[in-house]
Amino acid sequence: MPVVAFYSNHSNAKLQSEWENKIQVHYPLVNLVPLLSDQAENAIIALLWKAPLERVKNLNNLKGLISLGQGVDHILKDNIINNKMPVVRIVDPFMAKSMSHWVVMCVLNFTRDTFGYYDQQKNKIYKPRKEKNFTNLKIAIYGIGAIGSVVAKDLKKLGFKVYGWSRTQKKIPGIICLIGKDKFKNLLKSCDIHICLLPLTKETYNIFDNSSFKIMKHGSCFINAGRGEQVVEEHLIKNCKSGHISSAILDVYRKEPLPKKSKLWEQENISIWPHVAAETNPETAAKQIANAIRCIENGQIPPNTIERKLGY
């Protein structure tokens, strides 16, 4: 019976018991225990989400670890865990279907002005607002792997214009899909709505500063799913304030949960989510961690382990 060691920073019994069960449909004999406790020293695998790693660090006996989403930074920072040790990071289609609801919302209301509607209403003004051209808006997704790929799709049936940017070069049938810096900077120039939707690594972090946000466009729309880290912050508010960028959607902070003392709370136009643009559902995400754990326990690569010096 392989034991697990479970942490979610949102951890609880309830919690805890729910994905062991899920996990045991697809694979009975999988015993979740708390990170924290004394059973965790028998775990030979822990699912982790933004775990205390020193503690797993100190588990002898573990042959793997699972991120609990499709990021792994949190298990891979300040390279406390052994290089050597296989982690693999849940790809799921669900995940991905969330991720471009929320995205189409934040595009969507950008371009139909919703909250301009919103504050029409509290005041009792009826009266139409300018509309967007759609079909003239080009929108910038970074990062179109298993997750962009799909919200550039979902965005290209809705008729814009839709380019992707990433490390290697990707091919998505009506995508320009483009690599490098030159291209990186080509898109921060021409496109109107910016959605990052990157993994972190030492190439992403802070890529979106004031150098960044000077170039785009007067007006632009900046989405941020990606991490919070990517973003300089600072600047983001310096640019919301001054309307060089017209409204920024935001998920993902460099510290979370979002401190009450951060200016990001009182910039009019900055929409605070909590993390939530694409949870990881127990329902559909067990049955891949469960043929994960198998494959730790046996020895053998599981689909999803990452490239340790890709960071993904």
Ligand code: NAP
The other form holds:
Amino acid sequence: MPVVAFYSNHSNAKLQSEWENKIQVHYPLVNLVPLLSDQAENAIIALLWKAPLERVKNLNNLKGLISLGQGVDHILKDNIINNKMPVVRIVDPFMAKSMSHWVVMCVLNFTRDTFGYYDQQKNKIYKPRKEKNFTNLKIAIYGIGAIGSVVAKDLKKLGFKVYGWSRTQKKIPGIICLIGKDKFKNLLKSCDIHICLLPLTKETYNIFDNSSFKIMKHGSCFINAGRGEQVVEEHLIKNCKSGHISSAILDVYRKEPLPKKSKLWEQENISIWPHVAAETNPETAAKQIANAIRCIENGQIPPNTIERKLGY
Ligand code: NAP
Ligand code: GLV
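Right, and the form predicted together with this ligand of this protein, after the form predicted on its own?
And the full complex, kicking off with our chain again.
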């Protein structure tokens, strides 16, 4: 009977029991216990979202860690966890599609000027606004992995010209796939809409700072659903204030929940979402988590075990 220590920062007994019920459909013997309880001392696996890592580190029977999301930065943070410990992430087509819906909504709000019409409605103004020609708009997606590749294909289907940027060369029909620092700069300079779906690593930390924003075209749209630490928030605010970035839509922040005192709240052309662009769905993710538990228990390497040296 594998004991799995559970922690989510949205944690409560109800959430833990929801996960346990869903996982037990695929592996009835699994027993979820709270990470902070004494029972966790017997855990061979920990299922985690933004957990106190010192506690995880001190559990002596652990054989592997599973992220409750697609990102693993919350587990690798500050190198607290031994780098021999296997770390598994969720890769769920439901989440990729859910992210795609969110990004498409952001892109269409920008191209169709939704907020301009909201403002007109407040003043009872019934007047067409200048429409952007979408066939001329270029979209850059930074990070075309499990999520970004789905977003890229969906935006392409809507008639946009889509570019994807990754670490290793990709081939996705209809998408112009690029790699390397020079191409990153070229995309910043030439595209109209910039979408960050990168994992947080040493290489992507602060990747969107003033030097990136300032070479974007005047009036660009910037969308971030990767991680907050990839954006220097003061630099984004400055570029939004000047109108150089005409619209920014954020789902992730350097500090979450976004502090009440953050200036991001006050910038009218920045939209704030509370890290909900693609939420983990116990219904669709439980099967792969059950499988990962089985694999770790049997000393096998589960699918979607990350490469520790890459950091994602
Ligand atoms: P993934 O499958 O690992 O894809 C990551 C992509 O980023 C890959 O294309 C990868 O290149 C590229 N990449 C990584 N480091 C790079 C670098 N230094 N330079 C250029 N490209 C780089 O990850 P995913 O499942 O798509 O998820 C991506 C991220 O989205 C997660 O890590 C998480 O931070 C975020 N996320 C957010 C939400 C939300 O609700 N806001 C939900 C889920 C995930 P290669 O293909 O060459 O490896
Ligand atoms: C959410 O941010 C995730 O990494 O799944």
